[in-house]
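Quick heads-up: it's one chain on its own, the form predicted alone, in structure tokens.
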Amino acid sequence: MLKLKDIRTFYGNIMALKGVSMDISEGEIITLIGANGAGKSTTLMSICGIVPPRSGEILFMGKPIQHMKPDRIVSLGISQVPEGRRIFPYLTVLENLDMGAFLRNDKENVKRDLEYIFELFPILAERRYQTGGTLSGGEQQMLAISRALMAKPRLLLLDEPSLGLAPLVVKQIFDIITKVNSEQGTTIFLVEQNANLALKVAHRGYVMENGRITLSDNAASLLSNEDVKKAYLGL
């Protein structure tokens, strides 16, 4: 589904990612686990056209991406939601939403959609008519993820998801990435610093280190790499 080949993106004249390649298949949770700075929100950005690479090719369902505009990549069917969520906070939980389908022409479906929504988190709908500035940061965390898929994407982009939430709310969190997994077959690509947790839900993994991937490998093979326990688990 997705193809990053030799990719360099820079900020002015710092090299950020360093010749990075991975492939993603459809259906697969796939994680990018490594420290601060590594450069995995950069790979996330370059994927979406905020920051281009200067060189190299990132390939959607066989098609040449990196020259593309944002929405452009968006309205192929890859959505991304940021580190720190960035939701409307003067919009209300419905208005928010409605951005998320903004270039959607199928109204039934997304009337739909914003039902499975509600299904999926309830306390939005209950919230729906407040402000999103006024929502917990879990609750924010849920509107942005659910922002994203109300444009129905293909490939889902998750950058950090359990930063600076409570245990418990990871946790329901993680659960809904998934169940949109199996129940909607939406391909997902998580970046998250808390690497035990992202390579128990995902199929495969890649490590980042300084800008380049120093190890790819299954979930449960990273789980158990000596080297991943020490640097990235704690262990």
Given for the second form:
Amino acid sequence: MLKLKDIRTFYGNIMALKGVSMDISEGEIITLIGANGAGKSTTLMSICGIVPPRSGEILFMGKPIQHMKPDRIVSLGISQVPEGRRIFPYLTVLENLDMGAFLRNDKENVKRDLEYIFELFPILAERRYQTGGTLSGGEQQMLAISRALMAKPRLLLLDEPSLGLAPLVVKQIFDIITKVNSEQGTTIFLVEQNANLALKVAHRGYVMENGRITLSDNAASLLSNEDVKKAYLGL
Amino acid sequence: MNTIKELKKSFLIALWFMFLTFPIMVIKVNTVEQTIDWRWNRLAMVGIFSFFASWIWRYLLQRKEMGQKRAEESETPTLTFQQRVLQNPKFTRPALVVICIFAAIFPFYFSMYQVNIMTTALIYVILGLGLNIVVGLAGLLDLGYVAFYAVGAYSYALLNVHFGMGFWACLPIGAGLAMLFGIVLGFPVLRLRGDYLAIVTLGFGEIIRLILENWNEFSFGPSGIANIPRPGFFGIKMSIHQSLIYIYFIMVAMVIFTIFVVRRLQDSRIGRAWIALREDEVACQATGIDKTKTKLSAFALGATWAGMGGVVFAAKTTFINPASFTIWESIMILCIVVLGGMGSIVGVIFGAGILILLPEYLRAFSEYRMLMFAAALVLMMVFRPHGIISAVRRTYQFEGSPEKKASS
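The form predicted in complex with its partner chain is what I need now, so please give it after the form predicted alone.
So here's everything in the complex, that chain up top.
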């Protein structure tokens, strides 16, 4: 579904991604783990066009997207939940969700999706008239994920959904990620610090170090890999 | 409320003010007789005045804090008095009717002078509403807004001088040219935000003014263009008085048109995109909004209104020169938007009324105009930081069923 071929992304003169290649198939949950500054978020930003790669190729459904503008990429079916949630603080929950469906014109389906989201996150239905800024961290993360889902993406990119959240909330969010994947068939690309948790929900995983992919395997074997254990799981 | 403590604080402030103003208020050197007048009664006056002023100030601040606390404590979202009034159709409908009737009969019951300044105020309402799109909705601080106003005014004046074109032909052309300039300005500043954007737009405003001032062959330089015809009405000859009334009604119509369009824009897809852009650019892109198009459209539409305002301005004054389009004009319009309430249509109308009409009626205090202006802005920022009439969008969804909103 999504193919990264040797992409190199720069911030000014600093090469953040030094030739990253990846392959994501339809219906999978893929996780990308690694230390701070390894280039995980940059990979995500490159896919959705906010920081386009300088060289290499990104293919989505066989079409190159590396030179497209972010909004075009969203319209193809790639939605992103940016790091640190980034909801619209002065819009209500409902308006935030409305913004997620910005590119869609099928009102009936949008309404149905909204109901589906309120089913997934009942708390958001309760808070629908509150402004986004008044929600708790966990609720904001739920809202950010919901907003991305409102675009009805085929590929959902999640950037550290567990950031700054209590373990119980993190578990709840990960449960829902799995649920969305199995119920809607949405392909999920998960960037995470919390390697243990990420590898438990994912099918396959990539390990990133210094802008390069150093390991890729299915999640179970990564979990039992000695190097990964030492470096990222703290075991 | 700890009154003794409050009084003590005010007392200390009074002492401090007495000390500060001592050299200028008390000592007066008489250079002829080489003596010094000690005006002690003035010291007492300063003391008493600053004591009460600080006491009242403190009292008001305390009341405001109490009100905020109460609002935070209560579970249900409380509407302020202003929001309750503005959202109550029992009040708004009659008020609207009264305003319409007043606007319709105004020029026939008041002097030409009154009609004239009212027309000016209406021009500023349009400018304010236009700038409101850029600053209030899209959150792009534009300090060079007057440039588009100048483009509109000069496009009418020059087209009339060179080609003899009339007001009605020039109105859309002026608006279109201003829009074009809006896009021209928009392109280079796409990557900028906040302070940086403000500086660049400020520069742009000055560039336009300097070009108009120095390119004599093109714009007739600082001497300006005179004898610009007033708008025609199917070729009927009108006296000055009649045509002023005519311009007044054109402006009323334009204001109504502007309010209508801005309201529609606010609730539209593009309006929501502007608001999203104001709040978070990255999130905006993540939801699939075209940042470039959204920013450019805000600049272009804002500029369009400035252009129309400019054309009317040229027709009304019949004489324009670059001195009418200085940076102060931009700041004035920005003040209208900020003072009235960013993002709020009623607020902008109020703001224009206060900032344009009050100085006219308070000619007696004209020397203190800037002082009062500044004082009003400082007071407002302390007590009503969202403007006199803050935008009500945050609460309007509470009416109606959730299903209705969800499907919209």
